[in-house]
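Okay, so here's just one chain, in structure tokens, the form predicted alone.
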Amino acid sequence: MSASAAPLVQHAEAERRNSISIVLKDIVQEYPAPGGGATRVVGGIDLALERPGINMLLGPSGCGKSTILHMMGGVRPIGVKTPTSGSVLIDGEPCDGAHDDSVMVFQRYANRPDLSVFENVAFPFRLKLWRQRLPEGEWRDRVTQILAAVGLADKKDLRPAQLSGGQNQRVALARALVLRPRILLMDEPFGALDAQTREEMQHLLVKLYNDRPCLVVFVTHDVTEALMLGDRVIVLSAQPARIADDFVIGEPRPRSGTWQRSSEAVKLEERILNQLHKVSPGKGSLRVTV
């Protein structure tokens, strides 16, 4: 590529992802019941995520929040009609399976134990389709440059038991965002570490997220964790979940301790806390990080 085309390229490319968008109508999932019947997991959703940012799915547990999640990345449980009425559309086309842009984390990082820390991050590009879009002196360079990013480029000839959980997670973060995904979609991906990893994890998304803006959809039952990382919150109610609240933080990220004990943040901690005991009493589990 010459020099004078690559601007172009990355202007084009910058287009394409603040274009992105997912929208869910009249999202219902029930699933078979023990003896008959159906449980109904998710009760009607309508939303729309339309540009970069990150969006946190707040709710108690067991609520359907990964239901909605995989739905967005079109994973779909066999002999499992997903969902069992209403549409999930990325950039306007139905997503009814695997989709190229939507890359996703989950709380169990599942990085290969006979890999190295390199190979892990790199095993993406053994699968065809991204064999195909990238040869392989670009995808080299790219895992390089990600595992600098994430703090892990001295680990890189390590086996993930030789690491510790948070840098077990930053490999399968570093995992996805080598792809450059326009959507990026996390499933607690820090509810099992230490809190002062978790903080250590939630500062690096927010740094990573600034180097390369996407659509992040993050599941969490934690309300302080939804108040320090989200450009949008939106509540889930208990099972069948329905959007019980949905609000924007203006706060600059990163959000300070000062700002968590703001009057601002303690309305909005309060706010959430109030309309999840008038839509869920007694039932599910949230955390408040102290």
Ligand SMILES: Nc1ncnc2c1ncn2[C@@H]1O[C@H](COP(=O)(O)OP(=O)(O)OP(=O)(O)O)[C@@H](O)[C@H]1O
Given for the second form:
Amino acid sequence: MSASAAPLVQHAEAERRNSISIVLKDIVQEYPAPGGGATRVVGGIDLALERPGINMLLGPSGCGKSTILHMMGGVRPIGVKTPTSGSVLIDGEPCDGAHDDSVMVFQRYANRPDLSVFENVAFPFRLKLWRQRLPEGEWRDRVTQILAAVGLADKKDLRPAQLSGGQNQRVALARALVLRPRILLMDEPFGALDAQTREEMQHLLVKLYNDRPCLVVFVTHDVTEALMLGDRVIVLSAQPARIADDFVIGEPRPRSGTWQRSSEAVKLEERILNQLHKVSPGKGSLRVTV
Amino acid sequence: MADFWNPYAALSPGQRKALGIGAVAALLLLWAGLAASGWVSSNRLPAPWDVAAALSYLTWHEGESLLATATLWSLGRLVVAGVLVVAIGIPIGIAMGAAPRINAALSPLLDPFRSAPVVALLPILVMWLGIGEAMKIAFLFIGAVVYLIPMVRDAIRAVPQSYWIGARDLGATPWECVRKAVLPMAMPRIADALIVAVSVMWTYITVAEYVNAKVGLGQLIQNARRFSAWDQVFAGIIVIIALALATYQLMLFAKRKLYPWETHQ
Ligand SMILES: Nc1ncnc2c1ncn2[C@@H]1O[C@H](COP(=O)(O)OP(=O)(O)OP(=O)(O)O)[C@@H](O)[C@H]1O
Ligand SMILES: [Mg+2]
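Please give the corresponding structure for the form predicted together with the ligand, as opposed to the form predicted alone shown earlier.
Complete assembly follows, chain above in first position.
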């Protein structure tokens, strides 16, 4: 029975992940300014992300990328109305608080120093929400599978302090993906890693994405990273943030070094850099890795 | 000696032990010298060997050990008060740390006691609770809990917000965030608070046993003082210090075993 039911369940799950949308409607965000009044950080953003894919969000430092990402995740800063005006719709429904369609991955991986790698990844299943959804045997299998997928099967009993930065970020990624989210929100996840480890992590992300595509929003400072990973690249302008550019990259992943040096890629890189220089002349911390 | 004024210089365990033992030995020598020289009368400063003799007398004399009985009674009071401190103080501290509203309501009631002379409460406790065990335990409890609660609250608040946000994003209810993300991270510092609280109770034990104790280390010291048996007073103080030190080391050891990850942060 289960032999025939399993593909059906998988099919339904894939279907659910395929029909996904995040829509931002005229989003404005203001924060109280130090001297009174308000600073407009995000100045009217309309954006529709309507299918699985990797969407790169690029912009100068402090332009409001994290603010927008947190909005999509329903994570609200304390004491500030988010968004000031406009609306975030997930699957057409207004999103006004934490929701379980999305999971976030941060630059500082927020792994728990007191828990083993296995327990870090299994953490969501210690919460009522997920414990009710999955029987223990099933989530244990899932944790084991994802640990193998991120290459940490042999490290499952170690603690985060015993891992490298890259391995820690793998733990964070595994904890997010073990929930098989429809939306994955990543805030400069590889920003703190050295160039080689960052590249490894990019390959890993592509592999995991191909296993189970979902809607990824990936914030980065790194133009090369945007070109290597993005199905779509959205460039924001400096404060107040608006969409300065928005384009699609058709090249299939993994993208080779040859493609990276192709005239298409070089043109796109120039296009992004021009845009960023236009919005923040001489400012911002952009990075191009070769 | 290039690393003498260097707070980060690592000492070898041998070096550390030698310096510590050396200092204690030097103090003992100074004490012995003072007592032997006769500059200070033995009424004011009993000689180390007199104190040692008193210690042996208290430990075993005519088939009974005054010291063991006294220690057991004092320890018993301390344990009962300690259990109350843990059972009442820690939950209050956690609640204050985790809910700013509870903190805002309770801290004006609790914070003044940290600087208030807790000893001055003793007559009030006697008035309310009489001169029996309840008064002594209540005194130890109050003396320790006013330190413990703010420390537990601060331990909770010191946990980086990212753990709370992370758990919230994964679908934890606010209470689950506190219970499963913040609290476990605060445990080593809560253990520190408990260690301080127990040390505070050891310093208060003599005061707690000031009024009408029939038996206990504080009573033993007081009784000896009444008869000007200064060697016994010194012996009693040394025993209290030794016990306090031993509990401290034991609790520190237990803490390191329970939370081995803490030092790696
Ligand atoms: N809770 C808050 N209260 C007040 N101001 C805030 C708050 N959060 C963010 N800001 C301000 O909003 C602006 C945008 O912040 P945000 O973190 O979204 O930028 P970012 O694009 O992610 O920057 P970076 O690339 O450096 O991570 C910054 O100027 C920041 O100081
Ligand atoms: Mg940011």
